[in-house]
Structure formats: structure tokens, C-alpha cells
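Only one chain is given next, in C-alpha cells, and it is the form predicted alone.
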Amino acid sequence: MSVLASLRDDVLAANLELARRGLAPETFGNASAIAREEGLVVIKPSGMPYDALRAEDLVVTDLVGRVVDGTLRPSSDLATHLVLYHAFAGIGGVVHTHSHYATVWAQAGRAIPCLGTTHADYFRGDIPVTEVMEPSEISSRYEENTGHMMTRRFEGLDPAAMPAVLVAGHGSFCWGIGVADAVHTATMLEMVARLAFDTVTLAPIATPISGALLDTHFRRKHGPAAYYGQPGGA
């Protein structure tokens, strides 16, 4: 199977999984993947219902957004995905969702605090939220500027240790080594967003866990010293 055919299958599976997990209602959301050596990106077509989506419907573009294969219009968020691929060299897949609880935090313009070890297992700190976009950024190259807004927010942050961001007033973007990893991150983001929402509802004075506990839980699963699970991922 060619690299492109394999990537199409991966992106199709990722988009269908977003819908199956309830992370992308209606036609909201999209997933993409990049073949860096080939300089190609595969992404969901704009407005395509998930239950009608087929591998041949996916759109292939180059790294400046020109369609090189496909008859449908690519996702309107393509430019945002491309900014992330250019900025974060280690990622291979991007997912955008309007999942309920993550979007609640994004609409509130609030970062998701790390209130427990479930959060720390996947995200090394509070999940950041962008600034509110300026009218000029919205009126010209909106999707591209959304990407730049996210990458500016990540100055000083490691996108491998924090593979998610909330876009103020909008929704969330997640990424990973591959697009399946990005879907998993989006799933965990929605879980910790709900946990945090319920926690601050029950206990408004709840405070984040200590840095020591956060780092210990994150490092158990990530990095060269990780020891959670079995060798080889079994």
C-alpha cells in the first residue's frame, strides 16, 4: 500500500472515530494527517457528513494548501492545520473538535486547570487557551490567523508535553505523532475538561495539584523514564 493510500485510511478512520465518540456532532470537527517526506496533507472535505464519508472523498493538498488530489473542497480549517504542521515539526496528525466540555472552557476563555492525576497523565499542566482574536485577524485570513494565535500561545511550551489547546470562543485543537494519537488526545481532553468542570462546580475553591505530583504522573507515561504499562506497549 502506498504512503498516500495508507494515510487516507488513517484519516478516514480518525474522522469516523471522532463522530463515533461523540466528539464531533453534526459536521463539526475534522482530522488530518501529514506525509512530511512527500509534502502532502490528507484532510476531511468541508461540510461532509461523517456517515457518508469515504476514503476517496478525502482531499489531498500540498503544504501551502493547493489541492493535488480530490474533487471536493477541503475543510475550511485546512489553513489552521497547515500552520500547526509548519510550527510543530514533530506532529503527524491534527484533530479539531467542538466537543461539549472542552468547548465550554474555550467559550469561557479559561484554561483547564490540572486538578488531578487523570489530567496529569496526559497533559503536563493547565491546558492553555488562546487570546481573543482581533477583528482584523478575523476579517482577513481567519483560519490561518487562528493557527498563528495558537502557535503564539505555545511560545515557551512543549507541544509534545501539551498536545492540545483551546481557541477562545471556538473549540479545541489536538495533535499527535499520528492522527490516531490526535484522536486519543481529543478523547482525553474531553474527559479532563468534564472532570475539571464538575470539580469546580462541586468545589469552587479547588486548586491545582502540586508540580511534583503533576510531573511524576506525566513522566510515568511519557519520555525516556516512562515505566507505566508493559515493554513494547503490550
Given for the second form:
Protein chains: 4
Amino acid sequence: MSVLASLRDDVLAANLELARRGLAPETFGNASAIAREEGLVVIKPSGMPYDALRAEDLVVTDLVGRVVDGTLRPSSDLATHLVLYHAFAGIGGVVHTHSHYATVWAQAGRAIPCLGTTHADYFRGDIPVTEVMEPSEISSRYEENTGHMMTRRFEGLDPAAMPAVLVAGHGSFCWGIGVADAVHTATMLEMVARLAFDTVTLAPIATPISGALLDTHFRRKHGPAAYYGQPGGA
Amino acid sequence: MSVLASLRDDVLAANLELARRGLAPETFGNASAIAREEGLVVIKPSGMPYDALRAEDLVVTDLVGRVVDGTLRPSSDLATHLVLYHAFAGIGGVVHTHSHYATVWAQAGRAIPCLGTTHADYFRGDIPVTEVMEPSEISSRYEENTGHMMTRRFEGLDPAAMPAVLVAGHGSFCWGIGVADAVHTATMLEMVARLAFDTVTLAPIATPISGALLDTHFRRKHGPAAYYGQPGGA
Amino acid sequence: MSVLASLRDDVLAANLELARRGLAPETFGNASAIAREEGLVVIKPSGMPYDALRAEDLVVTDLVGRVVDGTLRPSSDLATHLVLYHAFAGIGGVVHTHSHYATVWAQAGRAIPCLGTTHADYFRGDIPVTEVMEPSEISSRYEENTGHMMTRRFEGLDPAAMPAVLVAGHGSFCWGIGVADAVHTATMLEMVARLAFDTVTLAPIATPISGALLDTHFRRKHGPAAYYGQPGGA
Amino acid sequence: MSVLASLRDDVLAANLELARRGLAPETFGNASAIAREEGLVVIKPSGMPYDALRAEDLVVTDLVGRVVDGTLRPSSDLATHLVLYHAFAGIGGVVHTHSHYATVWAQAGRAIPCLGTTHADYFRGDIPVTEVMEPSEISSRYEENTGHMMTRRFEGLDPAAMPAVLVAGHGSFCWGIGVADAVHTATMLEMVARLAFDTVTLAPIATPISGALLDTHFRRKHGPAAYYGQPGGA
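Next up, the form predicted in complex with another copy of the chain in place of the form predicted alone?
Next comes the full complex, this chain leading.
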């Protein structure tokens, strides 16, 4: 199977998984993947219901967003995905969701504090939130500027250790080595966002876990000293 | 198929969809549609469980609420629907629900603030709530006066840009070009109501999104400059 | 079919419905019915999982709680049910649940205020909560005294207009003409308890609806002037 | 069937039940059982999805954690389980979960107060939470030290009357005579944690139930004077 055909399958599976897990209610969400050597991106078409989606509906574009294959319009968030692919050289897939609790934190304009080891297993620190956009950033090239809000927020942050961001007043974006990883991160983001939401409801001044605990948990699952899971496993 | 037969099918499908989506627990909800040229309204019969509902159970009335076809009593909320059809000339369907979060805002007597783009995609501003009814408005023609509470609240508002309203202490009404649109709006109202509920729980003084962001999102989906979805699509 | 056989069927169906609706998690709940002329009560056996329950497992007792048919122990709450049957002459069925939101109000020791018409359709006013039991009431005849806590709370209240009560620190009891009505009331109690819970979370000093609105909604569904539903219907 | 084969079946069933009940989202959870005479423990392999788990995937270790049967790595939490088996002589099974509400209390660093009889039926008093771990306890032998945090917290407590503990900033551990009991306790812990969470949301200074009521309910279900359920039943 060609790289592109394989990528189409991955992107279709990722979009269906977003819907199946309830992370993208209605048509609020999209997944894409990039073939860097070929200079191609595969993305969900705009506004299409997940239950009708087929591999041949997916849209293939080049890295500046020109459609090179497909008869449908690409997701209106394509320009945002492209900014992320340009800025984060190590990522192969991006997903955007309006999953409930992640969106609640985004609407509140608050980063998600690291209050437990569930969080530390996936995200090395607080999950950041962008600044609010200026009217001039909204009135022109809105989707592209949404991408710039995120990459600006990531100055000094490592997208491999922090594979998600909240867009203030909007929703969330996640990424990963492949698009399936990005979907898994979106799943964990929602779980962690819900845990943190209820924790601060119960204890408004809950203390984040220590740096020592954060590092131990993150390193149990990631990097050369990982000992969680099976050798060679996911 | 005649206009009326087609309308019956739409109203049956809309009522079943309300139940299927959990927007009308027990028998708390109803959907209707209007054939303006024929001067007829099709509505759910009163107090009937959704799982037993058939197209022939639906009640057809004229525009002052007299039954012209059907052996069952129409929904006790018929008079409310009729007031909306008279006041909002552009609408073809109305749904009433007691969906959980919309009802919570209605019971709290609070409009739903526009705290994110999910909201802005469907509702151009805060979703309004009626005043509390006076005893004299309740003791006589209660259902009709419920309609007047809503239309009075809409003085100066455009029902096409704000297709929903909360009735204080009660529940919500939504409308649209057709009854299927009204059901879709009721679905989005519940989603937006839940997002706003949790957002103000997390951040009691959360700031509404800017007018620029509100307008951009609403216009992405509605009106001549819309670019979300596929050309000619829903 | 004999009165008793019919009652067994009703009580089995009621217990299964409690489980199916999630009102009685694990084995936390039970339903009973009374045949007043025969002086018999049919009740769930103690601690039995709902999915294994058969009509022949149900226990038949007389009105002082002596088993007259059945090989299993009756629910440990039998004595509570019997107190209610003695005190409220018009009821034919009783259900006890630990449904989530009703139990939350009971644990908080707060009556459920009437904050909306959904509540008023079923309960004519605030849903009362008992006093906390004294140690002497707990150490002996605990279950019987639980019943007395409720009937004492109902001095001056009409059990036909208020078919439910919260037991402080414990859970809820509902009743009705028949046991199916009691199950339906338990369903509505949970719905209303959840609506009120979220309403006071959003608006801690939310105002109860007016007496005029309360009466209009209760009378739409109950009594000689009811006009909700179909004539002769449920 | 050998003791070990039987234990494998129990541990497989327990892990699957954790997943089925939503107590162990993703791979966040594990169950083990001990054969004390044989000096063997059976535990879930690390990081393995529940839906792929088979009895032969389970790992058998001795009481110091050396694998004696199985080709996969044992759960990274094995050392924690072993500390509990050493400290609590009467237990035969242990489960670890990240179930939502129990984790919320753990992240808040708060014990779960006994606010109702549902709680008292299973846990004789407040469900304790450990201290926060020191960096030196985290940097070396982290999982073993997690176990020591729990057993230190249980000085003066009876693990038979209090079969669960919260680990601050992490999750919960439950135990029982057998691993099926431990799973049932984890189910009740989550139910009780959710009830208490919403109760303190509604009434931040809610009063715990009296010692008299706590004892009566616990003794109805446990010990020589128990009268809940059927004689000889579970």
C-alpha cells in the first residue's frame, strides 16, 4: 500500500475514533496526518457527519493548503493544522476536538494544572492555554492565526513532552508521532481535564503534585528509562 | 406525497429524535411543524410516550388551534407553538424540551452567556431568558401567555440569528426553517448550556468571547459568506 | 389470575424497572405492593441481585411482617414499608431507592425546593426530608423507626400530593396508587433532584416558582380539572 | 483445577470486571490475588489493554516479586500490591484503580467523609488518604514506597472494616478476602465517592452520620449479627 493510501486509512480511523469516543460531538472535530517526504496532508472534509465518512471523502492537500486530491472542501481548520505541522517538526498527526471538559478549561481561559499522576503519565506539566485573540487576528486569516496563537504559546515548551494545548474560548488541539497517537492524547486530555475540573471544584486551592512525582510518572512511560508496559510495545 | 403527509413524517421523525437524543425525558417535550400556505399545524398528541408514537397519532390543527384531523388531544403546549408561528414569520418548526442543562439555566432564571465558539457557531449572542410570569398570566390562558412571554422577550432580537429561548422556571423552545432544524438547534442548545454551566462553575466571572470572534464564527456557518461545510450542503 | 399472582407480577416488574433505570445501584433498593383486602404484602427478598430475581423469589408477608409465603428473607426494609402502608391508607405500592441525586439531597439533609415546572408536575411543593434519627431510635427497631420518621414528617402533608420523602443521611421512599406509580415517581424524583442540584449550583439563591405556577402545573396533570394527556389515559 | 489455575481465572475475571464497570479507564488499573500457602501472586501484565487480556497473559510471581510463570512484564504496581499482602494478613486480593471520583478525592488530598448509610454499609468510617510522598520516597523504589505510605496510614485501622485507601495525588487501592470482593469494594468506593462529592458540593459543611447509624448499618451487613441478605449468601 502506498504511503498516501496508508495515511488515508489512518486519518479515516482517527476521525471515526474521535466520534466513537464522544470527543467530537456533531461535526466539531477533525483529524489529519502528514506525509513529510511527499509534502502531503490528509484531512477530514468540512462539516461532514462522521457516520457517513469514507476514505475517499478525505481531502489531500499540499503544505500550503492547495487541494491535490478530492472533490470536497477540506476542514475549515486546515490552515491551523498546517501551522502546527510547520512549527513542530516531529509530529505526524493532529486532532482538533471540542471535547467537553477540555473545552470548559479553554472557555474559562485556564491552563489545566497537574493535580495527579494520571496527568503526569501523559503531559509533563500544566496543559497550556493560548492568549485571547485580538480582533485583527480574527478578522483576517482567522484559522491560520489560531495556529500562530498556539505556536507562540509553545515558545520554550517541548511539543513532545506536552502534546496538547487549549485555545482560549474555543477548544483543544493535540498531536503525536502519528494521528492515532494524537487521538489517544485527546482521549487522555479529556480524562485529565475532567479529573482536574472536579478536583478544583472539591478543593479550589488543590496543590499540584511535586516535580519529583511528575517526572517519575512521565519517565515511567516515556523516554529511554521507561518501564511501564511491555518492551517494544506501544 | 402531499404537503401534509410529508409534514407528518417530519414531525414524527423530530419527536422520535428528541427522545432518542435524551432531550425530552419521559413525555417532557414536543415538536410541531407548520404548512403556512395550507394554514395547518402538525403536533404531537398530549402525554403520549415516544416509543408508541406513530404518524397517524399526530394531531393536525388550524392556526387558531382547532383540531382538523386526528382523534387524540394535541399537546397541551399547542397554544405556545401557535404564538411563535404567528410572531416569527420565517420559521417552519418548533420544538419544546426539558433537556437537562437548558432547564437548569431556565430554572436559575439566567441567560446563557456566549463563552466560546461552539456557542457562537449557532447562537449570535447570549441565549435569552423570559421574565417570570405574573399570577394573572398563569391563571388564564397559561400556555398562550407562555408564548407571549417569549415573543415579548424577542422585541429587538432576530429569531433567525437567535433560534432559542429559555422560559424562566420551565424549559426551552427552539425553532428553525423546518422542524428538523429546530431539533438540531435543541441539540446544540443543550451542548452549549452544559459547556457554559461547567465554565461558570470553574470560573464564575468567565469573560464572554469578543464580538469579533462571535461574528466570525456565526458567519462561518450562516449567511452569504459562510465557508464551513460543503457548498449546497446543510 | 388471583390478586396475589397479579401483585407478584407487578412487584417483580417494579423491581426490575428500578434496576433498569439505574435507580437502585447494586442491591440498594426494593419495591413492594399491598393487597389491602387480603391483608398481604409482596416484597423483594433481601440482598438479592436484580438480574437473578424471579416472581417466585418474592416474599409474601402479613401486615405485621410475618412471612406467609416464600423461602427467602424479606428485604430488611420491610418494617419501613409496613409503617407507610399503615399510615397512608390510599397507597398500594412503595419503593425505596438510593438513586444518586435524591440520595445527595438526603445526605445533605436538605428538602428539594420547587424550582421549576418539571417538579410541579409531580410534587406539590418542596420534597421534604426527615429529621436525623436519635441513637435510641437506631439501636432498636431501626427499620420501623425509619418509617416513623417519615410519617411524623408528613403530619399536615397530603401523601397523594407529595408522593416522596427523603430520609436524612440515607435515601428516598416513594409511593403511589400502585407499585408502578411508585416507580414512576422515583424516576421523576431523581430527575427533579438532579435539576434542583445543578440549579442551586448555578444560582445558590435561586427563587422557587410562584404558588400560582406550582398549582397550575400540578392541576394540569392531577385531579378533576387535569387536561394534560389523553382522557381516560394514565 | 489447581489453586493457581483457579486464581488465574479469578484474576482475569476481576481485571475484566474493572474494565467493564469503567473503573479502570484505558489501562489505568490492575487486579491481583495471592495464594498464601503456595507463596504465589497472580497479577495483570503491565500496560496491556483489557479487551485483549487472556488468562495465559497473567504473570505469576513469588512474594518478593520474581516472575515464576509468564512471558510478560508484571504490572508496574506489583511492588505496591506485595507490600499490602505482607502487611494485611487477612486479604486475598488487591485492586488498584483510577476510577473518577475516588481519584478526585485522592487528587484533592481529602479523606472521604461518611455522609450516608450507603457508605456505612461498606466502610466503617471515613475512607483515609495517605500523606504526600517525599521526593526521596519517589526517586527510589517508588512503587514499594507507595505501599508503605498506605500501610503507615493504616496504623490503628482495621483493614477488614476499612477495605480501601486513597493515595494522595494518585488513585485508590481496595482489597478483600478474594479478588472479586476487592472489585466489589472498588465499585462501592466509586459510588460512595461520587455521592460524597456531590453532597459536599451541595452542602460544604455537611455533617457525617452519627456513630450509632454508622455501626448499625455496618453490622447489618458484616459480622456475626448481620441480618441483611440471605443466610449463607454473599
